[in-house]
Structures are given as C-alpha cells and as structure tokens.
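One chain is shown next in structure tokens, namely the form predicted alone.
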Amino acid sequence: MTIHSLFILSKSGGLIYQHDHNQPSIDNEKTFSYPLELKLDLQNRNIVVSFGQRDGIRVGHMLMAVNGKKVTGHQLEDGREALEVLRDEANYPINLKFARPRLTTNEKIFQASMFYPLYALACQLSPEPRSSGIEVLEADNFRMNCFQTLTGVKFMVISDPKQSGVDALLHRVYELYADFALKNPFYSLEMPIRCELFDEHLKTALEQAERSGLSNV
C-alpha cells in the first residue's frame, strides 16, 4: 500500500504546502525501427510525444534516454541533439526510453486551485444543509481523501485505493500543522509552509501510515 502525495490548501484555496512521498515511476523502454512511428516535438525545453502511441507510450510522455544515454532537455549526455539522432536512419534500430513528465510547481498550484471550486460546488449540490463537501474521491488506481478544518484549511492525501488509516493520518497531519506551523512565530497565515521540523515529522508520519495503517503514529 502506498501514499503518493499530500496537499495543504489555505481557506482561500491557495496551495501552501505540497509533498510528493512515493510517486510511481512510469517508464517505458522500447526498440524502434526506421521510420519512427511516434512523432516527437520539442515542448518546454523537453522532447515529448506529440502524436501516436505504442505499448504504454502515449502523447505527452517525455523522452528520457536514447540507447541508454540520458536525455537532458533536447540533448544527449554526449552533447548530440536528440532529434537529429532520431532523424538519422543509420542509427536504427534504436532503443528509446519514455516516462510520464513530473508536474511542475506551477501545475501543482493550478491543480490545487481547481479543487477549491469543486469542493464548494459539492457543498451546494448536497441535498442536506451544512454539507462537509468532498471527503473521498476514488478512481481505479488512486484515492483522494480530504479533511477540512473549522477554519477552512484543507488537507488532502492521494494514496493507493487499498491504503488504510488515511482519515487518522489527515488528523495527524493537522496536529503537526498546528504544532510546527501555527505555533511558529515567524509563520504567517495563508503563506507557504517552510519548516524543516514539519517536513521531518510529516515524512515520519507518512512512512508509519504506509507500514502500519497509522496504528503507531
């Protein structure tokens, strides 16, 4: 069982803390013949698949290595241009490694801000007054649990659907937030949380939750 990440949103919906705990690595390595059946383009300084798919390699996946040589940006580690290597028929058959790109900080902020109106909408759609909003959202391969405090701060955990003890974990994270953020004289409400002690205790709580379903946290 796995806990993937944790988000903390302020009462106004801004992302004030995010931690990637155990993100799955989705890598696909295949040998291709000429001509290459995938269309690759340079986007945001990275080479990504813009058209076509094969064996789990999909649009948006990023080129990570060519024949075992790491790709950084648009160049191989030996300095050659990756796209030029892929255009040369003499280099085929060629082994390519792709991976799903990691979210940037700006993308995480955008995603967190999108949850705030969804949470408010769920409260309004509820047939019962004073709804608690979205508490659990479950998909085939992940589950999102949300806990909102009385002051409107939201704690969200993304985990494996079979992970147990997540509700207790959210309350434990709230305790850590109160102890190491709110009691910090240098911390201002609504601002990003930057506290090493909070980071350390949070990682310990997440690890214990994964091992024992929070029985020892």
The other form holds:
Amino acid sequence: MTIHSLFILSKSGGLIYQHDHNQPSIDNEKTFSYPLELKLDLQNRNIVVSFGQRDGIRVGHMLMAVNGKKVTGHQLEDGREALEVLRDEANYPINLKFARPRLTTNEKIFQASMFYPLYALACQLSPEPRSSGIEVLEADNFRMNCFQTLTGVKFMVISDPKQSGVDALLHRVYELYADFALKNPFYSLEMPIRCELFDEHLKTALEQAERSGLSNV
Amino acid sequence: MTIYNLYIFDRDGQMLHYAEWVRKKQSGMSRSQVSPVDLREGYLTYCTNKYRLHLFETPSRIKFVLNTDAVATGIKELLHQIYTQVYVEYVVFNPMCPLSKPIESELFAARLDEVVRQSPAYASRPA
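How about the form predicted together with its partner chain, since we already have the form predicted alone?
Entire complex below, previous chain first.
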C-alpha cells in the first residue's frame, strides 16, 4: 500500500502545499548496439522515447544518462549534444539509462490549477441535481481522493488504488492544517504553507495511514 | 443502480453520439499526467457524491463516456461491450456510416439502448 503524494489547494485554486511521500522511481539501464531500436525525440528540451517500448523502457521515458554520464536537458555532462552522440556509430555499444520524468514544481502548480476547473465542471455535467465536485478520480494504477472543506480549501491525496482509509487521512490532514498552519501567526491565508511542525505531523500521519491501510487488508 | 447517459467522442473530440436514459438535471451549457506510474489501459473514472463518470478510450482514441450512479459496478466491461459489439458491429461495419460524422444510424441507437438496458447496472434503477 502506498500513498504517492499530497496536494493542498487554496479556495482560489492555487497550490499552497505539495508533498511527495512515496514516489516510485522507475528507471532502466540497458546496453544498446547500433542502430538504436528506440526512437528518441526532443520534447520540452528533454530527450524522450517516442516509439519502441522494450525491457521496461516505455514511451514518454526520459534519457537520464549515457555511459554513466548524466544528461541534463539535451546535453551530456561534458557539453556534447546527446542526440549527436547517439547518432555516431563509433560510440556503440552504448549504455543508456531511462527514467520516467518527475514533475517539476512548475508542472505541479500547473496541474493543481488544472484540477480546479475540472472539479467545477463535474458539478455542471452532473445528471443529478445538487452534485458535489470530483471526490474520487480513479485509473488503472492510481487513485486521487479529494476533500473540499466548507471554506473551499481542497485536500488531495494520490495513492495506490488499493489504499484504504484515505478519507480518514484527508480529515486528519485538515485537522493538522487547522492546528499548525492556520494557528501559526506567521502564516497568511492563500499563501504557500512553510511550517516545520506541519511538515513533521503530516509525515507521521501519512506513514500511519500507509501502515494501518496495510493491516486493514 | 442507474445508468444516466452516454457520450461517444472521436479522436478529434467531435461528439459522435449522445444517448440518455435517466437524467434529472439538465446542464445549463452545451480532463493530464497525474499518475506517478505508467498507465496500463485507458480507463479512468471519477465520482462525486451524486454520480460516477466512466471514460473508456480505445487505442484509436475513440472515447466512450458513461455516467452512472456512484455505486454501479461492471461498467468497464459494459463500455468494452458497447465498443466491440455495438460501435464496431453497427458503425464500423456499416458502409453507410461515415466514421468521423455524428452517428445517424437508427439500428445503432436501438442496439445501444438494448445493450444498456440489459446490463445489470441498469436493472435495479431506483424510482
């Protein structure tokens, strides 16, 4: 059982807190011979697999290292262009490391504010009158639970679909937010939460929820 | 359990078909990478306190969106059945049905209605 991450959105839709709890790191290293079986493309200044899934390397995974040398963006540590290195037959056999890209802080803010209109739209689309917004969003391999307080603050937890007790966890996080963020004299509403006590208690709550989720199964 | 309504969209987002069984509230007006791991199939669902929306996307990016009440089960299978046994049989196999236009076939609509009414999720609808 795992809880992947937690988001807190202010009532105007801004991301005020984000915590990655248990993010799986998906990476694969493999030695390739010439020509490369994968099709790589430059996307958002990163080198991404665009075709040819094999050995756990999937479309969308990012090139992280070439022969153990880290790749930042589209360049190797020594400043060479990674795509040019891959094009040169003389460099083969070559060892490449791919990983699923992690969200950057900017992307997290972007996604959090994307959820806000989706939540509102779900009420509009409802076939039944007086529907709330999205409370649970499920896919094959993750689940997002969302709890909106009466004041419009949203707490979102992304977890494994089998994780139980997420509703209780969300209420617990609300409690912690009220106790440690709102009662903090240095905290101003609608602003990102930077409070050590809140961080600590939140971490304990998440770990507890993971453990009790396990014993419930 | 209840099935409310169904939308079918093509790969460009054009609505191909809309069917409705139970709908109490009419709308006053005509969803990114959240997953920490790779998605296996294109099946996604969300639920509010009143209803649940199910999205089934085929590899050719035709989307089937079905609204049910929050506790309906077996909808993934139903959507797959609608795709393989209704959409493919009565639209793709019908030379008179252009693929990227709204579906006008009456046979399709009738068969769709039949399949949904036969599904266990539809059977026990509240009054």
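So that the term is clear: the rigid core is the largest set of C-alpha atoms that superpose within 1.5 Å between two forms. Numbering follows the first chain given and starts at 1. Keep in mind it's a predicted model, so treat the numbers as computed, not measured.
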Exercise for the section: Superpose on the rigid core, then tell me if the C-alpha of Ser113 is displaced by 2 angstroms or more between the two forms. Expected result: no
Handout entry: Rigid core superposed: Leu38 CA moves 2 Å or more between the two forms
Key = yes
Exercise for the section: Taking the rigid core as the superposition reference, indicate whether the CA of Arg143 shifts 2 angstroms or more between the two forms. Expected result: no
Exercise for the section: Mind pulling the C-alpha shift for Ile47 between the two forms, with the rigid core superposed, in Å? Expected result: 4.6
